[in-house]
Amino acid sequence: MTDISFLTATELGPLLKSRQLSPIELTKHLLNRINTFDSMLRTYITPLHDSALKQAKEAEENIMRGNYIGPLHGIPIGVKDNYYTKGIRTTAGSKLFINFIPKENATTVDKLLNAGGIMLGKQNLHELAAGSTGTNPFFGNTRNPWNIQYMPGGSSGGGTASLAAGLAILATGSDTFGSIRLPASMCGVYGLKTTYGLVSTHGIFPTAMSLDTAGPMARSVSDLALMLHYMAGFDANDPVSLDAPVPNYMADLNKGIKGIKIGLPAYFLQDLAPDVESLFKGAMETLQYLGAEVVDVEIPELTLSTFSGYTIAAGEASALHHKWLQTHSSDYSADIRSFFLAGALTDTPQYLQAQQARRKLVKGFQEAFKHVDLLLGPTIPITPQIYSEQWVKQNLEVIRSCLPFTVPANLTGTPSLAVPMGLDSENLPVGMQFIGTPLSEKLLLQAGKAWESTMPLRFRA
């Protein structure tokens, strides 16, 4: 029988509703696998058995007298801590926020838990979600499943890990320059960044407030599609919140890619990892036979996305982090105070450059967008890596090497799917992704279902 800690929600939600399982006996396993493996793998800061079995009971109750509300109705979600959670610890990953208990949950905390999820704790990230290894010296770091000598990326790289791990079903995310695509690609889930406005950062710890997006990782399209469909839609209380229809993300994702026109830039295929750049050459092939169309694409502009996407994260980063900076800087880690301090050292001029050159790079993609339908490139340009002892120069190291990889759908406000491509040959996974244009996650969702079909890679227990 398939461990029911590695079916998906779309899975787990037909045998909830006919009570063929009970959301008490799923979470009580789930915990029951966090309280076996978490010590070592660190995915949680804070598990939340007894809300989570209050909130599976009232669930199951519900779900008995005939109140079943929707297919989320009773699926276990783990949040990231950097999430306000009502009465519940939020932590950020820093030492700073160690003792903080928010007054309200954030809008997309709100709206997953009124749709009938249970959440089970609150989980790990690299500190103040600005680093991409999964470092985390005040909550420990986050192991790899897949080898736990390995990073998970970051900074989402505890939702990504639960997922690997079986120890959550669902889990929430936030990208600023590679959060949920990093770790996603790292971990062999799937992961969107959304479209800058689409889902609400109300509620979310800021780390560069123009970049900021929150969106959903889980071992499958067909869940990233189900949780978008709860967390997209405007709220008044978020200053950029899109005030756009949502569509229902659920439709057409078997529609498959027959006809679709994805643009390949040539700048995605440079400094590749031997493992990456061998997969990536495989997974056009099978998108081909799928019967996309695959065409080389120029976007000159792409040169310009690691001075913007550097200058304007650690620029506005350090501006949020100004007054703690100044009377808490031995608070930070070592990593993360390096990376706010050099933000500090911006200045107007060059933060305007960095905001004229990302400008520039719109128009590029928007130029890019008229002969294809999405674009296509490795999500990050290396494998996973072992932590290593000098874990602050790995940190600069490893976001040197993605952010040119990540961080122009970012500046772009663009979504980004990530996918597993397959495992390198150290039976890591790999991953690539879809790039589409404003609201174009139904897009990018089938076509990253039809990517699916071919099985990348498969989940081991």
Given for the second form:
Amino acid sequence: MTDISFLTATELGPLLKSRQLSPIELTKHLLNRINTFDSMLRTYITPLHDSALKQAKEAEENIMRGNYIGPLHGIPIGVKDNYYTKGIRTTAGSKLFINFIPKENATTVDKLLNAGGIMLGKQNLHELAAGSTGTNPFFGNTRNPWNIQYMPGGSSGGGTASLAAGLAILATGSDTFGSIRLPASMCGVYGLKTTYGLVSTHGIFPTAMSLDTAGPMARSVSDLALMLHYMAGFDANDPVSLDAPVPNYMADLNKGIKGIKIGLPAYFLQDLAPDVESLFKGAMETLQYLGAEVVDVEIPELTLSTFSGYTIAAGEASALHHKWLQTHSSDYSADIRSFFLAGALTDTPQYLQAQQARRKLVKGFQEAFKHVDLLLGPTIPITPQIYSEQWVKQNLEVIRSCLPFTVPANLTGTPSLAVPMGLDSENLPVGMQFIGTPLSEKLLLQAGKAWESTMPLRFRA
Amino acid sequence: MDDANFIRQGLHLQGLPFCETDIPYILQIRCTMTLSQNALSAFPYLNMETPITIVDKELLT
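Show the form predicted in complex with its partner chain, please, because up to now only the form predicted alone has appeared in this conversation.
In what comes next, the whole complex appears, and the chain from above leads the way.
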């Protein structure tokens, strides 16, 4: 008997549609698993037992009446707790908002619920979506299900850990300087940082507004495509929302990558942990075997990423939190307070230089994409780490080593798909990322699907 | 390079409370930012670039 907790939405959809599986049975099964495992894993801040079961009951009644509305109907979804949920506490993982109850849903929450999704609960995150390990002194540290001594990564670590542990079928994430891709890498799941403006961020707590994006996380590329289909699209409530056509991401997913030209910037080969380097070399060979052409590409502007990324992320976050930092300083944990206070010391010339460097980087990407279809690199240069007692220092160290790999896609507004690449010598997952031109999510998903067909988690360093 | 007193004064002037134990962390972050700023020297014509600032649609109607 297959364990339904680890089936994908794409596999569950037909079972739900044909009434071989009841949404109530599926939801109860996951809620029971949350009851059993989540006191240890801490993937949820607020599980929503009653409302999830109510939604499952409605889904079941509709499906039994023949009103099946689509492939998300009856699928349980974890929602990152920085997405506003009407009448449901939304903390952003912060003590500041421990009692905040929004009056409306985030646009994407409405879209997923209207498509028949069942909101299983609000998921844990690194405080204010501004850290990279998954620690949270207010709601508990999320643990990596592959080995609970290890961090899941952040900030969307509750979502990725819940997927790895079979505590959700799909999860929403947000990504300002890697918050979808980094934990996807550490937990061995798939995550898509979308083109800036493709998915509405209306009703999602901002971290650094000019870098913030929202996107899907799942256990398969097909599920990412399915979620993106419902999450993407223009939103008049979001001033930076793109009014661009949304293609059918689920069509042609199996097109393969034969003939696709993948550029490999030398920048992404620096300071790699030995296991990451070894797995990445193997991945390049596998991609060539699949028919892709892998070529070296020079993007010298990538060296501007760290300065630009740090300055903009810390500066914008600090501006947003300035008043609260003055009045509620002790409600921040030391890592996030230090990050934001460092941003407060950023001066205007530095910030504008960072935005000039950012434009230069965009031009570097545009030039590179004249010659290649996609860029490739490890998602992050490190393997998952054991949680340290010196967690403040550890988070700042993880940001320092990983931000240079993840933030280029945020700075350039380009989409980036994080996929598992294999297991390190401690049997923990490691990932790599495909980066495309703005609005090239369809191509990214096709490439990711081809890669997924190799069953990457069987690869070992 | 920043020093601890610069950090303390800078935060004090903005009315931003901090814990003394935050200072080494803030120094570490500022040090990363300052060192990474050296990358700008490889691009001497950066002032030719217009900074990316958000001019959203509400301002253009």
